[in-house]
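Next up: a single chain in structure tokens, the form predicted on its own.
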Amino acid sequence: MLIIKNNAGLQVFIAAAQKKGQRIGFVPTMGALHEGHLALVRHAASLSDIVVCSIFVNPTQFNDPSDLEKYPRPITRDIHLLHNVGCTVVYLPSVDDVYPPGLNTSMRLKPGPLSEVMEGEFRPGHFAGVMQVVNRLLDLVTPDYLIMGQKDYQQVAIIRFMLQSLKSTVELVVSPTIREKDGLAMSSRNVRLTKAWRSHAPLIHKTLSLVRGQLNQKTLQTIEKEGIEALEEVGFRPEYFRVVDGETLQQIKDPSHHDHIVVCTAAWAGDVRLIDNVILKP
């Protein structure tokens, strides 16, 4: 496994791989890796000859400076975890590598309603930053496959929109959410949960999963209201609990009129913000 810290080294490596006709899988991360990230790398390795995993804490997608400051950066541990899971290159760019002074990396592309609901309501500017960094990293890595996780469902939908709009040849591959044994979606933020909040956290997935049995028995307004109340009952501060169309991310009215339905939520567990989703249909 190689560790490459600058664009020049990455470009030499990528050019050599492409000259050999090797297919490249790319897993972008912000570090603080866990089994969910490693599953993405393994998935990429099953599709590709070369797997590049980037670790870059992207400043443009944090609307809260304190959240950026608190974000964990255990780089030595991360590199150790990437051994023996199929990773070929760990790419560790600096901010100047990703956003060189004088280079305009911002995007004029607007995802519209996809970015205005749920996360977009509570994290203004977040998805503009996500598109900016993913587009820039794709330009640097030039992969055949981009592997992302289902846990960030809205992010995946927006990156799919971006790739389609740009007529990109990169194939987006979505890997299922990896969970702890008690159902909690793996996240880099979980290490910040207190012992008490860690014991409550599995309720998020449990509450989302209950919606599958309720979809044709209760009104969607009731489902969403009861989801909020269930989380509030143990002290969570939910920002949203929505049953949405899996393609447009807009709230639905009649489940029978939609082929793809997802229930999504974001809730504060003390000072840690957790997100999760469950695909209800198909």
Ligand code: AMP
Second form
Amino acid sequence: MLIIKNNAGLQVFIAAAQKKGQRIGFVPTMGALHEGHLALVRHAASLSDIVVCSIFVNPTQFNDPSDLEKYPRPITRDIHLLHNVGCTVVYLPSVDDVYPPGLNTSMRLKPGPLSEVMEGEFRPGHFAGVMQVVNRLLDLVTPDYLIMGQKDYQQVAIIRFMLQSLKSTVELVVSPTIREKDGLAMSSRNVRLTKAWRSHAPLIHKTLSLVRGQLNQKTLQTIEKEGIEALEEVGFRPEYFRVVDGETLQQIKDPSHHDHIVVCTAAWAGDVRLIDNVILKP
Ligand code: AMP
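Now that you have shown the form predicted on its own, what about the form predicted together with adenosine monophosphate?
What follows is the whole complex; the chain from before opens it.
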């Protein structure tokens, strides 16, 4: 496994791989790696000849400076974890590599309604930053496959929209959410949960999963209200709990009119913000 810390090194490696006709799988991450990230790397390795995993805490997608500051950065441990999971290159760019002074990397593309709901409502500017960093990293890595996690459902929808809008040839591959045994979706932020919050945290997935059995029995308004209440009961501060169309991400009225349905939530567990979702249909 190679560790590449700058663009010049990456370009040499990528050019050599492409000359050999090797297929490149790319897994962008912000580090503080866990089994969820490693599953993406394994998935990438099953599709491609070489796997590039980037670790870059992207400042432009944080709307809250203290969240950026508190974001865990255990780089030595991360590199250790990437051994033996099929990673060929760990790419550790600096802020100047990703955003060279003088280069305009911001995107004019606006994902519209997709980015105005849920995360977009509560984290203004977040998706503009996500599109900017993914687009820039794709320019640098030039992969065949981009592997992302279903855990960030809305992010996947926005990147899919971006790739389609840019007529990109990169194939987006979505990997299922990896969970702890008790159902909690793995997240880099979980290490910041207090012991008490860690014990409450599985309620998020449990509450989302209950919706599956309720979809044809209760109104969506009731489902969403009860979801919020269940989380509030133990002290979570939910920002949203929404049953949405799996493609447009807009709230739905009648489940029978939609082929793709997903329930998504974001909730504060103390000072840690957790998100999760469960696909209800198909
Ligand atoms: P992050 O480092 O949190 O920006 O995540 C990097 C990638 O890992 C994104 O595509 C995430 O959706 C994905 N990811 C994060 N947590 C999980 C998880 N528990 N299961 C599967 N993929 C995940």
